[in-house]
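Listed next as structure tokens is one chain, alone, in the form predicted on its own.
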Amino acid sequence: MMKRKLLVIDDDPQMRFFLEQALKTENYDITLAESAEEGLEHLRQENFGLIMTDVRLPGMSGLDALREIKSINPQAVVIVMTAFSSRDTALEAVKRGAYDFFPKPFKVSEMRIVIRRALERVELTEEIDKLKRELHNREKFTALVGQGEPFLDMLSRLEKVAPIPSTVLIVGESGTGKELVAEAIHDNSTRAGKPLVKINCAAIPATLLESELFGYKKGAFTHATSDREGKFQAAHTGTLVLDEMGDLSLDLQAKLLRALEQQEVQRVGSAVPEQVDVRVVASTNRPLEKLLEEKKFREDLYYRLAVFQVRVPPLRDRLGDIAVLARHFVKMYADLFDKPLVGLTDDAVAVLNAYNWPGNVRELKNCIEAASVMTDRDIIDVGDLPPHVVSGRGSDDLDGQGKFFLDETLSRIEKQMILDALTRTNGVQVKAAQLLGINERSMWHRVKKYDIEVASFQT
């Protein structure tokens, strides 16, 4: 269990080592000082969930200490002793901002029991803290859905990086959601408002890639009847997203590192060079690491697009986020429909999860898309879900043949059911196997068979 850092500020000895030894054994790590300027010298270097100081000290008093603590913690918990007790002193001390006041001499049993109640507090206002900074997230993120561990993480390197002007590669596999990712670094980016210019890479022509990118001079080619502008140009005081960056040529990769470098353009056909304000996002489901080992990425480019990496994990790694991004597509297809969908059976969400998602977030999407077509009634089951998903027929279970693999594909559904019942269960297993409706020593010995990490789901 994590220790709980304590100040006392005391400048009786005799005081000091009293409370220290009568602490000790609550797993608490205490630091202690004689006077109210020690003490703020240490909560300068360190963060206390508990402060105690007494009111009569040498030097600055605790009561006037009390300002400079709150000043430097705003949310440390501030008990206030005193022998010298009385209503203006303890009233004035609460006024000033202190949790609570103790008079001298008082029961250890006692003080125990206050400083429980005080940590109490701290750990509370450390989860509404959590709370508040995870819905901030989210409200700046909302186009992003879930609530898994994997997906805050992403959230929390978004928050970072969306501010600052610095280039960023989005790496994920296809499907995940990385132009969504792309959009949000945009949407919560100081040009946000500006244009957002968007060109896949892949999906153009290398011979014309160039033109598309940096535009070209009337007569520079055939067809060039005028003078044309490229995505640098037209995304000037914005972000340019490149999508599928591992699909560029070794020769418009010095290009591009030479416009993102110098923040200036050619067009195709000109020898006059256009300056230009771009931020870029990129983003490639390629592993850009291996093409640079095969020399078919430049070192100097990816090391200038990957400033700040972030990763788009597979819906694979988000199992807690498959139930909420499921219900999320329904409601976005009942506004789209215009049916009376408010949801999934038990049974359907069962089915979502067991399966392994080789499409990721879009294939997810367009299931539920399928499922809100075929059903006829008011919430999605089974039986409306496309066969491959209900099958488990994903990517993995299959050979170059079509053949369904039963063992592995039975497996794999029988452990994802397990993982689930362990997150439902805080890593419980009795009552994940009562929530399976097998015995104790049957979830023991599967748990053992996959090697799952119980400690893992604990909280």
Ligand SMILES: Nc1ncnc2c1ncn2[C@@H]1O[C@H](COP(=O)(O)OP(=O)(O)OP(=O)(O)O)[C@@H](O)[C@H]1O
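Positions refer to the first chain, counted from 1. This structure is a prediction, so every number in the text was calculated from the model and none was measured. Superpose the two forms; the largest set of C-alphas matching within 1.5 Å is the rigid core. What changes on going to the form predicted together with the ligand:
- Residue 102 shows a C-alpha shift of 2 Å or greater between the two forms [criterion: core-superposed Cα displacement of 2 Å].
- After superposing the rigid core, the C-alpha of residue 75 moves by 2 Å or more between the two forms.
- With a cut-off of 2 Å and the rigid core superposed, residue 122 has a Cα displacement that reaches or exceeds the cut-off between the two forms.
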Contents of the next structure:
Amino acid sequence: MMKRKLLVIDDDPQMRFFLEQALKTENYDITLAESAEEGLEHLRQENFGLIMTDVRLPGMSGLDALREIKSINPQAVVIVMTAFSSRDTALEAVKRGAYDFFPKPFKVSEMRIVIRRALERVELTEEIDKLKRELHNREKFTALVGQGEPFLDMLSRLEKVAPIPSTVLIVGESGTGKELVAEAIHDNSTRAGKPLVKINCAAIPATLLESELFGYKKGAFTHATSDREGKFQAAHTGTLVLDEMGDLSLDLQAKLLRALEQQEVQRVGSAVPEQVDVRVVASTNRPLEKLLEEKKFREDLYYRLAVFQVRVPPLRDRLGDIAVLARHFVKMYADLFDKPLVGLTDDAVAVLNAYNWPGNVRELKNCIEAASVMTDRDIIDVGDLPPHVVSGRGSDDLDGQGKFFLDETLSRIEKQMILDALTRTNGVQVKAAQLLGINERSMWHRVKKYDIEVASFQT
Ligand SMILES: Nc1ncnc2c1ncn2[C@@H]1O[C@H](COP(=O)(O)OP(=O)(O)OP(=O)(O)O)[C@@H](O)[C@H]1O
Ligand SMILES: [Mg+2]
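Provide the structure of the form predicted together with the ligand, given the form predicted on its own shown above.
To see the whole picture, the full complex is given below, headed by that same chain.
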């Protein structure tokens, strides 16, 4: 659970102090404001789920503030505090959208109950919001399967990036779904329906790449018996997906930069530039920052490409997605192989969840394909899954995808143990450290290393 943010607006310093003290023990993150104006300033900068405000305030009144608060955040849950004598004002506030009121003076115990109830309401609206967001993005990004938090965050980002004309850089390990993401960007842009052209720079010999990208003139080289257009011309008015452009030579990088900046390309063997209108979406599974350092990638091109970055998380960090993806693929192969497959057993799902998926979604897809072929029942069980997945080892392929990744695996286990210890000790780090048999300092170190939000374990 995250620490809840509360905003308290009251001009009476004693009241502010009292509320702060009373609420501190409840593990809320409290911000105090002396006036409605100051409170609104806070609201414009941060998101508060719950706001408590006095009615009679020096400048703007609590009632007028209510209208402003609602215009900044229509979902905000507001509690009005007012002297008992002005009950009518309180009712007026509720009419204007306050969630509740309580008369002053009040007992701490009563106030706590009111706040807790209000927070339940905040959580409910947030949950509904999340579902709406999910549904909304679902309609747009139907090809992408997933439901976990990291995946939904990525969808939100895609939604922002897709409609604007900028260049996008998609980064992520092999098999995470970068190509699918690139397609989704095109489909949700103003260029949907226009050409979507893809080129894998790593798969084409360096000598041919330039003419593949920009085309050539008749006579440019021995076999150039006629003019030919390149991928840029083919993608005119649409989107060009440049896969693995980390492999481009420095010379081609310069030409690509020019194409991006001036929307202009030159065919091999031609001196005349051609105008093209192309949105470029680039993707890479190699850390470009490293290539930058080694001076194998132009900095100016990097910054041009990376105006927007979309990071596709590896499958092992998307635990919430494994089961849904697996079911999605089972359905797909059931149709494809015309088999009456209905799904996976719980045990099979548990095995899939425990595996670390070095080859990411592609590996999961292949695994389900194999299992769909193997099984002679209508449901996939543990016995149908490839042995290396069941035994929890990476595959023994030597193509670099099936390594064991000792450091990564140890880190994952370490992080999990720390999370478990924090859960068991309600986020008390000293106790968690004792449980783990490490000292406080090294506990603190690891919490930082894994970016763990300790407060979220405190109940
Ligand atoms: N979220 C997803 N929902 C459904 N299918 C997915 C998803 N992510 C990936 N896939 C499938 O997994 C396979 C691998 O995805 P993709 O080719 O997009 O990966 P990639 O990141 O481009 O890999 P590489 O770096 O090796 O080119 C594809 O068959 C794709 O359809
Ligand atoms: Mg790809």
